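Below sits a lone chain in structure tokens, taken as the form predicted alone.
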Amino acid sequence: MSGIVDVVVVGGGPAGVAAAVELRRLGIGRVVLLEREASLGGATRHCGHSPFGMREFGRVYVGAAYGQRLDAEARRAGVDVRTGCSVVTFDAACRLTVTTPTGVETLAARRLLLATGAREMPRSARLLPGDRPVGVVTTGTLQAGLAFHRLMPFRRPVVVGSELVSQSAVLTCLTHGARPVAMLETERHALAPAPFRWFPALAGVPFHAGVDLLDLRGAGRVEAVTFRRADGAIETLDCDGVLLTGRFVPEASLARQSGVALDAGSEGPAIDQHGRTRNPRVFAGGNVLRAIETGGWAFREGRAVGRAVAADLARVVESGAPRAVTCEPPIKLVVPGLLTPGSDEPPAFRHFQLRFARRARGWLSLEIDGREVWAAERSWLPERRVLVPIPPAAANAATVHFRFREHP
């Protein structure tokens, strides 16, 4: 690899492909897309379910076919697609060190766009008690094993988690000869929205919310899980596996080790309304910003950030220094968490995206320079997307703050 390209996009999932295709559509000449796997599609490659692609392509795909369509779109647009390539690190000037099938090489770019997605928390990060037997896997591991090797690691698992991906995991089990013993959720209620949260009950899978996991037993492989129910009773379930679902975190290790500032709430790169990080040469989009949205959402977000990168390449006047958007508990995160003043470019993000850390009822308000410009009162559920329009005046304000007044 030699010379300077216009844009390097890291990550070949929906956001990365959409950004690269949009850059080419807008006339950006040399766009390189780096993907560490052998094919494009990101996590959708091993999702054996639909729907994908309805809004992007006007038809419904299952995950693997959706990944193939993304690959075809990128190549048709003239994107320089390089699979089997992992970025080890990059510097402030966007000089990248890349491992390729032929060795370690370097690549320089005028702009860099991070679209590295998100991942589920493994057992080691969840601090689960008990033994360390075989048979404890995440949804991604389960679906990849089925998609690429046709391997089902258990027949009677306990599913931990109740997010949207958890319902997908139950469906995957049921359609591949496994019947979950139960679904366990540590929160007081299911995290998936209706009607998806009703799926386990309709499928005959018992659901327990507000539980404490006490023990995981197994000499060679998983044999039983013990938990405390919300009413205080202790229950043990015989099983042959544990399926850990949800609790996604941004795949931001590359950004972190390369010196890109991360947002404390989202754990992804801190970005402004254009997807630009504190390094004005580096942008980010998709689920690396906050875990986790659907493939379609990531695609649309990647396309919008791609437009912003194209506009940035043509910009002559430098913008001002970004200012932080602040919030107070129990608000967990705000994306974008930065606002850059003095920019006349159309923003990639027209809404603030908020998440709450826990269930709360109260008054949420947006204040610009101390003046309330938006407010709503209701019950707010954890990990649910909350959208608040970004007022035009926000970018040039001295302070932008989300306040929360909780009802007793």
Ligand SMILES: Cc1cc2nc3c(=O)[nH]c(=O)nc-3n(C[C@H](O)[C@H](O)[C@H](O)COP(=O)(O)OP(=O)(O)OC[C@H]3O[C@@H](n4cnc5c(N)ncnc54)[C@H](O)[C@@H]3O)c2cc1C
The other form holds:
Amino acid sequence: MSGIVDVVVVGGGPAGVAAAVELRRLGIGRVVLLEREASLGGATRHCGHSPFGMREFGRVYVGAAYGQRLDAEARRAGVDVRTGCSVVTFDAACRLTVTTPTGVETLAARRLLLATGAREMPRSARLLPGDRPVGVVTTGTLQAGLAFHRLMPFRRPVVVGSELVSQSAVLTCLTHGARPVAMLETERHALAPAPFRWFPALAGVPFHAGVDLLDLRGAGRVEAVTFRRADGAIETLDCDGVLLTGRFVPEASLARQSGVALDAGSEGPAIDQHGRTRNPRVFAGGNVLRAIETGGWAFREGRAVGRAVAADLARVVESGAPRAVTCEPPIKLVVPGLLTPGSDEPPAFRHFQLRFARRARGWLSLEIDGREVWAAERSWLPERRVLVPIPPAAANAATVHFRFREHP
Ligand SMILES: Cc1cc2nc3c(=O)[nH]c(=O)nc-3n(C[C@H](O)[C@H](O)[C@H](O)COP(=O)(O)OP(=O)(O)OC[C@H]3O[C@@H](n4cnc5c(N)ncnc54)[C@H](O)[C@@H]3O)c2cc1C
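The form predicted together with the named molecule is what I want next, because the block you gave corresponds to the form predicted alone; please supply it.
Starting with the chain above, the whole complex follows.
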């Protein structure tokens, strides 16, 4: 790898591919897409289910076929696709260190776009008590094992979590010869929206919300899970595996170790309305910004940030320093969390994306320079996307703040 390329995109999932294709479509000469896996598609590659691709390609694909379509689109657009290449670190001037199938190489770029996705929280980060037996996996690991190696690690797992991906995990079990013995949620209610949250009950899988996981037992492999139910009763379930679902976190290790400022709420790179991080040469898009959205959402977001990078390469006027958007609990995150003043480029993000840390009922309002410009009252649920239009005046305001007044 030699010379300075125009843009390096890190991550060949929907966001990274859409960004790279858009950059080429807008006439950017040398666009390199680096992906550590052997093929493009990101997290969609191991999803043995549909629907993917409806809005971006006008037809429905299962995950693996969607990845192949992304690959074909990237190559047709003239993107320099390099798989098996893992970016280890980069510096403030966008000089990257990359491990490749032939050794460690360096690469320099005028701009860098991070599209490294998100991952489910593993057992260690969830602080689950008990033994350390074999048979505790995340949905991603389960689906990858099935897709690439036809491996089903258990027959009677306990499913932990109740997000949309958790329902998908139950479906994966049922269609591959496993029958979950129960679905457990530590929150006081199911996190998937209706009607998906009714799926386990319809499939005959008992659901318990508001539980505390007390013990995970097994000599060698998982044998039982003990939990405290919402009514205080202690229950032990015999099982041969634990499927940890959801609780996604941005895959931001590369950004963190390369000195990119992260947002405390989202845990992904802090970005402005153009997808630009605090380093003006480095951009980010897709699920690395916040966990998580659908494949189609990541694709559209990647494409919009790709457009912003192309505009940035042509930019002659420097814009001002970004200012932070502030919010108060129980609002968990706001993306974009920065706003850059003095820029006349069309923004990649037309809405603030918010998430709540817990269920809360009350007034959510947006204040610009102390004046309320938007407000809504309702019951706000965790892990649900809340969209608030970004008013044009926000970019040049001194303060942009999300306030929350909770009903007693
Ligand atoms: C289990 C599961 C089930 C899902 N089911 C659905 C569904 O049914 N429908 C739907 O629409 N969405 C689904 N999703 C979500 C969907 O897969 C994601 O929204 C989408 O893939 C996100 O795209 P992305 O490009 O942001 O990130 P990803 O798809 O995660 O891609 C990120 C890529 O970056 C690469 N990468 C990371 N770090 C580096 C590095 N340092 N160097 C090089 N490459 C790197 C990774 O290998 C990966 O390929 C599911 C996700 C999961 C995990």
